[in-house]
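Let's start with one chain on its own, the form predicted alone, as structure tokens.
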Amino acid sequence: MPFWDPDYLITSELQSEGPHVAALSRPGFESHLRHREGQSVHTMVHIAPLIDGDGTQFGWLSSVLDITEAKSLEEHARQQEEKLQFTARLVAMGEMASSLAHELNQPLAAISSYSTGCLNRIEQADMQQAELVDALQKICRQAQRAGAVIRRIYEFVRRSEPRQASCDLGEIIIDAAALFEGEARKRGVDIRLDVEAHLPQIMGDRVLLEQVLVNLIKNGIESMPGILEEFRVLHIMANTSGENSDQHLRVAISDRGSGIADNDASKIFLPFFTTKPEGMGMGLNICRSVIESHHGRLWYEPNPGGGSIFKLTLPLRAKRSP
């Protein structure tokens, strides 16, 4: 028909294989129609078979709703959310800049020292080849260490479209924690990882999931400045829980910091709410949005030993978006 968009033909929805059941059991489907002025119109189509008294289908009844404006608003909101997530990553990296500079300075200083040592030994007649090989191997390891730091920074702050791919959550946790090695040492915080070996892969956006973990780890480290050093422990646990089709990955990040006041606990995930003088109040809100977009849950519990526990779960079996 002339109003059907040739790129979005509805004929596949009206195939003869079980149309009575298919049409009646579905709430509707999105498609496109061609406006008389030529532009494509985004639509929601509901269909039902027309059946006579003998049970014979003789046609279709359909209703069509124009959802072009709603889809445009939805896309605009998605783009704004993406920009906000990107800004939050830049802010986080800016706050960690001095620590990351220190992380890079250490392997670079070691490379310079080993290189100088190699040159000095080469100038000496009694140099042993084994000594030179050992020094060169150390230079290589330090260069790889510096490269790993740069790679983690690049992967975290790069601007990209959200994408679903197979992810190793254990590896993401290790990378996120590695970004804070220098900051944790400077603040006297011991980051302890308790990640179950060979965690199942999940479908998700690696960068966004790492952003969630970075925010939660950062909050935990920053919550313990006035705590005795022996208690400055950030514990990150990850394992599987549930059974069969309801199985999911579970992550808990616990600190022994000052905790969250009872009257603030219900507000911490609200946008622009913060207990930090310099905070934007968007970190936890973004974290929850990211986890929920992965069909998971994120919530807060007080730590019985003092401090906070942030827990999240992610389903192992992918769910279809509505």
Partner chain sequence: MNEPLAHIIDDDEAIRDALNWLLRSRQVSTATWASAESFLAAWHEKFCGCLILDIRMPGMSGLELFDQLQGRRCLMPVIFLTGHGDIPLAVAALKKGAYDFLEKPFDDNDLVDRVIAALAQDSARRNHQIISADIAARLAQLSPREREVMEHILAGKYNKVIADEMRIAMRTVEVHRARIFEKMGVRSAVDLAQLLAELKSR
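Numbering follows the first chain given and starts at 1. Definition used throughout: the rigid core is the maximal C-alpha set that superposes within 1.5 Å between two forms. These numbers come from a predicted model, not from an experiment. What changes on going to the form predicted in complex with its partner chain:
- Shown in the overlay between the two forms, fitted on the rigid core, is a CA shift at Y114 of 2 Å or greater.
- A movement of the C-alpha atom of Q142 reaching 2 angstroms or beyond is seen between the two forms when the two forms are aligned on their rigid core.
- When two forms of a protein are overlaid on their rigid core, residues whose CA moves 2 Å or more are considered shifted, and E230 is not one of them between the two forms.
Mind sharing the form predicted in complex with its partner chain? What's above is the form predicted alone.
A single chain, with no partners or molecules, comes next.
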């Protein structure tokens, strides 16, 4: 058994090509080695040339340090940080939604009262034109006030454009699925990943994209409690399709759960539509806004074998935002 971790073979080989370069220019490099018991060990490798009294190099000295634990702590911290960021953004969105709702309600309520008052007065004999003009002008002013609130929403949305960075969708899928390992085992659901190797990187917001996968996997798992255990399979497929400028990533998450009634299919992406007693009904709505903000598409198809399929595509070369 080679001590290079085969998953990292390419990089390991590259690095062994020129140890003298590495030794002179860098204090050390990280490498994945394989323990004799088979598990992968994340190491820090230091190499130094051995030089004799005449200044001639006669060999290499290298030290290999196991940094697996430090790495996993680092990874854990990174995940925590991402979760926090995401929660903070959701909280900000929720707060904004409720304060905007209040701010929009005020002018709308005023408009409603002014108009009802006008209707009441129009039926009365002593009505004066001037008083109606006055009330109608106030209605206009309140309509403009409501418009200003809406403009603020646009500004907020613009400010919260996803952060663009190059990310690996395959990795995102694996991470999202890993979050459900325990939950899936508890519910007897088998999560099967079928992710094409070497998916091209896409530009996007990793945290938001992971949240999309999390919401879709969660919905899939939640749809299967009434199903025979042998059918409780959640299948996640990811691959590339299309050519050149039209190339995009495709993901399909299919379950064999309850499926979606024809009546409901048109409503599932609406905010607050839910058929679950504890549901908020925001999951799919958030998914769709995230995918659309990445210039992609997300839609539902019934699973021919029973259950649902949620499909999404993301363009590899994002069209320029308007």
